[in-house]
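There is one chain below, alone, in structure tokens, taken in the form predicted alone.
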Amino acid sequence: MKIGVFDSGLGGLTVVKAMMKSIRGAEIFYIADTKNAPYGEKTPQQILQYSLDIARYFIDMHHIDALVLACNTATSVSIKTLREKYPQLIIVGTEPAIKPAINKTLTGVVGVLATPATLRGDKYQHLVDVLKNGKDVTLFEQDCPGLVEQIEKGEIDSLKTKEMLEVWLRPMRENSVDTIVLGCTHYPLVDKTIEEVMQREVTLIHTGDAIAKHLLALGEEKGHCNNGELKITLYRTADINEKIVSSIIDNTEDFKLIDIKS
């Protein structure tokens, strides 16, 4: 199975890391579209075009069988169009894990951290409306402009990052939030900083493992035999913080890192 995975930067590698735990006998091609990062602050038209261009690249260059949108923002904007355009592909998206958060919360108060584009999107609003129906749950939704850029620069626990998170998380801390949805694949990279700012143990929910399991199930339905070597190639459309890559993925010396024009 040949799998194309993309995000606006390094965050989608948290999904690749989850895929590495369960998928075998496959080739993974990952594009960090750092030239156009962050997607969460772009227009829907821009995000859709980036997604279409990357999908076309994967199909033309690597003849992929599956496409993973390892980006909540790209999923909310473009997955419907991509599925209509490429019905032959397995296409798996990423969306905020509201359902497991609602199931896990003990206080009934859930926080959601996401990009501005994700929280504005119709897909997210519809998801919330459906899942909250009949549930006694309060959501604290917070967009996090600039956090992706901090992570991409490697400022995982810098003073500036902590100050940004303090502003966003203080209302959650003061209102008994016990479960936080990490609604961007970058945000698991600051999970320890989030816990530090919350000043207590909280349940942080992200979707990497669920995406990997879902992709594997769909692949096996189409005949994928899940054994053998897993090959991974990383592409970048602009400079990338290789230290962050190494902090996410072990054995990066086994990977190829290739520059491409976006």
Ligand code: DGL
Second form
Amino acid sequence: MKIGVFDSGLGGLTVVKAMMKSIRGAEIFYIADTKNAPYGEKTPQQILQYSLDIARYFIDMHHIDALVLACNTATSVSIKTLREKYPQLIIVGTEPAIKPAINKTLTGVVGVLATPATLRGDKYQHLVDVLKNGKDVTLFEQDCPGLVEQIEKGEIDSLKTKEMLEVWLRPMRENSVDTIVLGCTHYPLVDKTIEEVMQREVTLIHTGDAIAKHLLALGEEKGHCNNGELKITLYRTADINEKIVSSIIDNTEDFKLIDIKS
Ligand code: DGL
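Mind giving me the form predicted together with the named molecule, seeing as the form predicted alone was just shown?
So here's everything in the complex, that chain up top.
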């Protein structure tokens, strides 16, 4: 199985990391579209265009069988169009994990951190309407402009990152939030900092494992037999912070790093 995976940057590698635990006998092509990051602060038209260009590149250059949108923001804007345009492809997206959070919370107060574009999107609003329906749960939704850039710069626990998180998380801390949905694939990279700022035990929910499981099931339905070597090639459209790459993926020797023009 040839799998194209993309994100605006390095956040989607948290999904690749989960895929590496369970997927075998596949070739993964990952695009970190750092030239256009952050997606979460772009217009829907721009985000759709980036997604279409990347899908086209994967199809033309690598003849992919599956496309993984390792990005909540791109999923929110583009997955419907991509599915309509490429019905033959397995297409898996990333959505804020509201459902497991509602099942886990004991206080009934759940925080959601995501990009501005994800929280504004109809897809997110629809998801919340369906899942909250009739349930006694309060959601604290917070967009985090600037956080993706901090992470891409490697400022995982710098003073500035902590100060930004303090402003966003204080209302959650003061209102008994016990479960936080990490609705952007970059945010698991600051999970420890979020825990520190929350100053108490909190369940952080991310989606990498669920995506890997879903992709594997869809692949097997199409005849993928899950054994053999896993090859990964990482492409970047502009600079990336290689230190962050190796902090996410332990064995970076298996990685090839290639520049592409977007
Ligand atoms: N990691 C992405 C997401 O899951 C995109 C973040 C961004 O570029 O703003 O939403």
